[in-house]
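One chain comes next, on its own, written out as structure tokens in the form predicted on its own.
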Amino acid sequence: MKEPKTLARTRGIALRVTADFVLVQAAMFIALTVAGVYSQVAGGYSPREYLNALRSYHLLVFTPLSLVFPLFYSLGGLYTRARSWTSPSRLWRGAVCAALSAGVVLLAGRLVPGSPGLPRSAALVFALLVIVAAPGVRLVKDTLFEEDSRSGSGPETVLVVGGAGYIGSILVRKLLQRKYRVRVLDNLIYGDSAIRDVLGHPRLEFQKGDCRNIKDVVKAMAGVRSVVHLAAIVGDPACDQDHQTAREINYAATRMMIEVAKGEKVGRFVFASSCSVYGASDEVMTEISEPCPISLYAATKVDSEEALLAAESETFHPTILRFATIFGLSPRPRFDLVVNLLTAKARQEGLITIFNGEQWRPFLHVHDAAEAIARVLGAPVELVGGEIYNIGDQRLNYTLTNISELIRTVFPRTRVEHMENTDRRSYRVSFDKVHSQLGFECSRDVKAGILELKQAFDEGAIVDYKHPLYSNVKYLEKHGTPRHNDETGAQVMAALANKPSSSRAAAAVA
């Protein structure tokens, strides 16, 4: 599959380069025509001789120099990353790349020995034309073709499985802002408060259901071409509450959804994985590093990844997103995440405990996690299909001691206790791939996340961070893991959960 994907990507880039090169030549032709007309009106020059000189400039000087345009456009990411950017960002960067290219070409044209140079009037017209053309053609393409190309009859419908959760509740809002139609499948184990205010949106369809129930999944995927799978028992302690249910929701349901998705002709399938699949390592981990899960949660993620990539075909394109350790405020707040929990303790109690402070972790704000998913959905399928991306930012690789120091900059009176325990997970992660291919960078750092949590406490939006609703493991301890609503579904899940994942999962929890 990789060779056809590469060829298709190369062909697409070649077409875009050719189109831009033709536009630049057309802009210069128009500019020279304007200059010729102006010279004839102003007088003082022989129009024929003047036009001959300008024609020589175009052919002998400008045409070779105009190769600067595709070079600068390429360096600016317009051929490799632009379709994953938001429209304002794409238009702005197109204009900036065009302006820089025009400036370089016009200046270099004056320095070429024997060059007649370009009149100021022609230079001004040319610069304005290319600065408008570069973003303009992309805007026209977005306006005329992008929405209809998704489904053939209007905005694409994206199914978000787990759309009422910590990441999903933010992603749903982002997709609605991007003019998608959104369908949410969620069993509302933690309630509907995170999406209650958008349930009446005209482009949102909500379906209460279980991702383990084949009838619910078939109904949810009908007519959908893109699926985002966020549903999971998240975190090591929560998975340890009930190993069987964790395997079913985190792995068996994925296997079942793959078959339903292929049957419903779903083209894109974006899967939320985790950087915890890397386990413990002193190396900087990349997407080609060997996963080494040391928990049931991580093992189920690796097994789901393998099932998805094995199912890739010409019509089914899975994308794996390995998220860094997430933090930050969401419509469904969580305080079982290290940054959020330590911030709450510092704010409410003035004391935090750091276990194994020299351990490394990559961190990622929950809004940036949702943004990464939206970027993947907007990127060319030939670019992201069948790929694994670490989602995060090099700048957010921290030790746990570093995190405590950041918290103390916001809460300077906080006391910090350092202790050791048996959790030896430590890993640093490279995010070069997602940055180079999709132009993704985190917009919020850890300190920004700490400050927004502080504000939520100060304004009374959060009162008791210890409430079970804010912690997956506490909630499951109190209410139990979600039960099956269908006996057939229970049998299907039991069969799928005990297939290939069992050996890896058993090793991870041994």
Ligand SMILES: NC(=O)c1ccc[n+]([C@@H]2O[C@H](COP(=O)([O-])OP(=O)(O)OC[C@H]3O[C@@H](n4cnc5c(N)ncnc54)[C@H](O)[C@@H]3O)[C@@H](O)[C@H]2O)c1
Given for the second form:
Amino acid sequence: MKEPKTLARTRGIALRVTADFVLVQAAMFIALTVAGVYSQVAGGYSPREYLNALRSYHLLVFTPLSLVFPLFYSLGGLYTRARSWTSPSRLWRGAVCAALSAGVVLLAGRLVPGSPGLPRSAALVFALLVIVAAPGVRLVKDTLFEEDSRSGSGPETVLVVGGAGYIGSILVRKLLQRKYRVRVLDNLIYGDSAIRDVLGHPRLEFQKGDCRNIKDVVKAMAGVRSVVHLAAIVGDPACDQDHQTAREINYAATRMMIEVAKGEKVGRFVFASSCSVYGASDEVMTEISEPCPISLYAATKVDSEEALLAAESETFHPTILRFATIFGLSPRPRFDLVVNLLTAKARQEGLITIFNGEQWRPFLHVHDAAEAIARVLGAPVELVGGEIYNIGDQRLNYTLTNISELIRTVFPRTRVEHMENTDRRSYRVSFDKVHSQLGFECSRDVKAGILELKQAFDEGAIVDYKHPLYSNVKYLEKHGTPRHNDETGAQVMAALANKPSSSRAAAAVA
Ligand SMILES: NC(=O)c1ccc[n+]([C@@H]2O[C@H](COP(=O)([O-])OP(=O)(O)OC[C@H]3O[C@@H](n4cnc5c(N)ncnc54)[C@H](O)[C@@H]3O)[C@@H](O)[C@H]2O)c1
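Output the structure of the form predicted together with the ligand; the preceding block shows the form predicted on its own.
So here's everything in the complex, that chain up top.
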């Protein structure tokens, strides 16, 4: 699988390098022609003199020097990352790379011994042409070919499974802003309050249903090119409430959804996994580090990842996003996540309890989590298909003690109590891959998240952070885990869940 993908990528890059090289030569040809015509009109060079100057400068001096263009373009990321940038950023960076390359080439051309040099008018025309051509040609290509192939006859429809949750409710709004059509499949375990205000949006279709139910999934995937799968029983304590349901929703449903997606010709399948697959380790974990799940929740994520990657084909392109622990405000705030919970406790009670304290965790703002998903949806499938990305930012790897210190900078009177327990989950994570391939970096740090939660409390937007609606585990304790409403479906799910692709689930629970 990997080999043809790498080859295709290399061929694509080679084509773009060649096209840029040809464009630069054409720009010089036009510039010299303009200068020649101008010199004739102004009574300077004769046509023969002009032709000689053109040949000697263009062929002997400029052509070898013009290799600087592909070199600078590639250093600037135009061949590897440009299609994951926003359009204005792509234009801007293309123009900057072209301007720098032109400056270096024209200056170096003057310094070459014996070089006839370039008339100032030709230098000016050349520089203008390449500065416009480098970003322009990319924009035209994207507009003519990629947008068309991505969207078919109208804006592309993205199915967000679990779109009414903490991350999903932000993602759905983001995708609507970016002009996608969005279909949400969610069984609304925690209600619809997080998406109620967008339900009337003309490009949003909401389907209440269960991702374990094949009929719901078939209906939801009809006509869809991309799926973002966020639905899950989220978190270790929530999964520990009911192992069978957790296995079914978090793993068996993924297996069934893969088959339906393939049948419905869904091309992209973006799966929300978690950095908790790394378990406990002193190393800095990268996407090629061996997962070591130490909870059922993490084990179901690893099993789903494996099922998805094994299903990759010419037409089915799964992408695995291993999110850091999320924090921050969303239409469905969660206070069962460490930063949010500690912030709420500091604000409301003035006392926070840190268990152990020295364990490392990577953190990620919920808006940045949604942005990362949108980036992956906008990136070429040949780049992101079959890939795993850790989603977060190197600067947001913290120990829990660091988090308590950050909270004290916002709530200075907070007392911090230290206790020991058996939770030894600790991992530091590298986010280099998503940064270098997709240019992704976090826009909000932990302190910004703490401040926005403080503001929500100050303004009365959140009153009782202990309400079960804000905590998956408390809600499921109170209302029970969601049951099947279809006997046959339940049997299918049980069969898929009880046939794990690895022994991790069993090992994690034992
Ligand atoms: N929040 C985090 O810190 C974090 C970290 C890493 C990974 N993730 C992953 O990101 C995804 C989203 O997390 P979240 O924090 O938004 O969770 P969430 O619990 O707020 O949202 C999950 C959504 O899925 C829906 N859902 C659950 N079971 C369903 C089913 N059987 N059928 C249809 N819908 C169902 C729920 O109603 C809810 O709207 C999850 O897969 C989670 O494992 C989250």
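If you superpose the two forms and keep the largest set of C-alpha atoms that fall within 1.5 Å, you have the rigid core. Positions refer to the first chain, counted from 1. Treat the numbers as computed from the prediction; the structure is a model and nothing was measured.
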(message) Once the core is aligned, does I462 move its Cα by at least 2 Å between the two forms?
(response) no
(message) Quick check on A102: with the core superposed, does its CA move 2 angstroms or more between the two forms?
(response) yes
